[in-house]
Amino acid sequence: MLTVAIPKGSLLKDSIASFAAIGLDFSAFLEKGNRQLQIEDPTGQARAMLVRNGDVPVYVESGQAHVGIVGYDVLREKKPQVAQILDLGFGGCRLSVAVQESSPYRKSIDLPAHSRVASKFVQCARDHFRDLDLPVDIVPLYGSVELGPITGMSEAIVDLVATGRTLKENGLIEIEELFYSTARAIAHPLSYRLNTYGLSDSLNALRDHLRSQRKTT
């Protein structure tokens, strides 16, 4: 049987979304009251797991999932060794470093030699800098990472922004965009080429969907 893992959070609503599209209901997770953390598709084609947005790429890489849906943001962070398949356009937001906008620094440039930057997307920031040849002290928090600046932890932050709310509340503003973040379809690789449980014809009829979207848009 086809295995699926859908993420929780933000883009469960549109991964839900995107396998129906395709004849595969899981909107048993919406259900109120509903603790289930699998379920089987009721024509019996598939099962769905649910798991942490971080997690998807975990199970689909061990093979415990042959696909699932997936922020841009952990596939660059992560790196697993998964096939990315399609670019499904919802759950947009951007990675971006961040200041007080009482700051001096306006571009990552800016900031001094070893400033401290925190962020959970540690390897992301990691890289940034080490391309801009700036030596910084990588500071992981995976709470409130607008605190950093706030409290003096840090002089910056790397961190996900949709519509600049939280930042601006908090007194922090956008000096830089390292990429923007959509929602990414992934397989296992193997699985993607034997076309495991229709897993390629699963995948094709979601592009075919997407593509007929588009057009009328």
The other form holds:
Number of protein chains: 2
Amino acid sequence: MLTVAIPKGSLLKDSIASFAAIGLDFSAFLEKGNRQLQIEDPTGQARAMLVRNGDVPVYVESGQAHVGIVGYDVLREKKPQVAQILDLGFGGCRLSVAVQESSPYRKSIDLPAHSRVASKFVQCARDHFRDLDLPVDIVPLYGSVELGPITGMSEAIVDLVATGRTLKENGLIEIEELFYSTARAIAHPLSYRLNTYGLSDSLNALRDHLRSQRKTT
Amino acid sequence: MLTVAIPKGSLLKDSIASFAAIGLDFSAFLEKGNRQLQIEDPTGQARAMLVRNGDVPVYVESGQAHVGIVGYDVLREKKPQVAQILDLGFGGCRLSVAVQESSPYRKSIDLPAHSRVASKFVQCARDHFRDLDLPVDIVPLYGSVELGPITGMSEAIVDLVATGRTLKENGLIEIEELFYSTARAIAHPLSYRLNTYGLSDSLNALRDHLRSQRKTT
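Form predicted on its own done; form predicted in complex with a further copy of the same chain now:
Time for the whole complex; same chain goes first.
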């Protein structure tokens, strides 16, 4: 049976809408008090697993899910061996460098050499500063990265910014964008080539749906 | 000012009680709707930062916090350069190998070579199977690790078990314990040696408090 990996959290609702557009109903995940992590589409055509955004590529890479939806930021950070098929357009945010508003830094390259940069996106941050030829110490933090500059633990952070509200509340400003991220449909490469359980047909239908949507908006 | 790092989540309440026992009041973190991530003790003796359990050693290692409370599991997984001072006794859980109850495996060594083992504790899992001389593929997952064996993505998992309820609900059983974890007080080694802001005095007071508690119970 076609198996899809759906991300918990902020991409959940639009992910379910994407599958609904091609006739797959996983809305049971949205029901209040849902504790199920695996459900079947009522028509019995497909199965969905509800997993962390960051775990989606792991399921797709291993072939346990044929297709998944995940933020582009995760693909950039983890570089999984999956086929990137479609840009779904939702879940837009920027991976950006931010510093304290009161600091003198207004570009990444302004930071002193050997500054500390706190981030959940260790690889992306490392790549960014390596490209600038600026040696910095990346401090891996997994929650409340904005505490870094406030406590003096780091001169800068590299973090996802959607509305910018969290930065503002913490006296931080965005000084450089590494890349813009949106939700992507990814597939297991072999399953996609072989059209396993109609995987490529489903993704083509989703592509057509997106195109028709873009025409009308 | 003495700065402490307090873990969010399941260790929060007992961590605050530990500091209360030595006269430091950070109970504001427990107030409903609290959004503050940094507070001062009302007497002005110390400051606390509220961070993820996994981030506590990062703050202590960098000297941004002089002392912190963190689960032993994090210390085993990340091996940070901090001084482990006290076993606080609370937050007990086991890092264990679990498999599907219906599987034939009852010890780690029963797993077939090249089995897949899903875990958040990649290093601990790797060390465990290396010690057994059993080559396995560790699959890094960050949420709902128990989905691994259910979806067929992995033969086993290595995960924290407190009550065992999650395992049971998912048809899994614990077959081997890697180690038992409790909350630990950790300190920045240099600050501890120098008794910065009375750090070692505070930790000695906490040690005395724990001893007196153990005598009366």
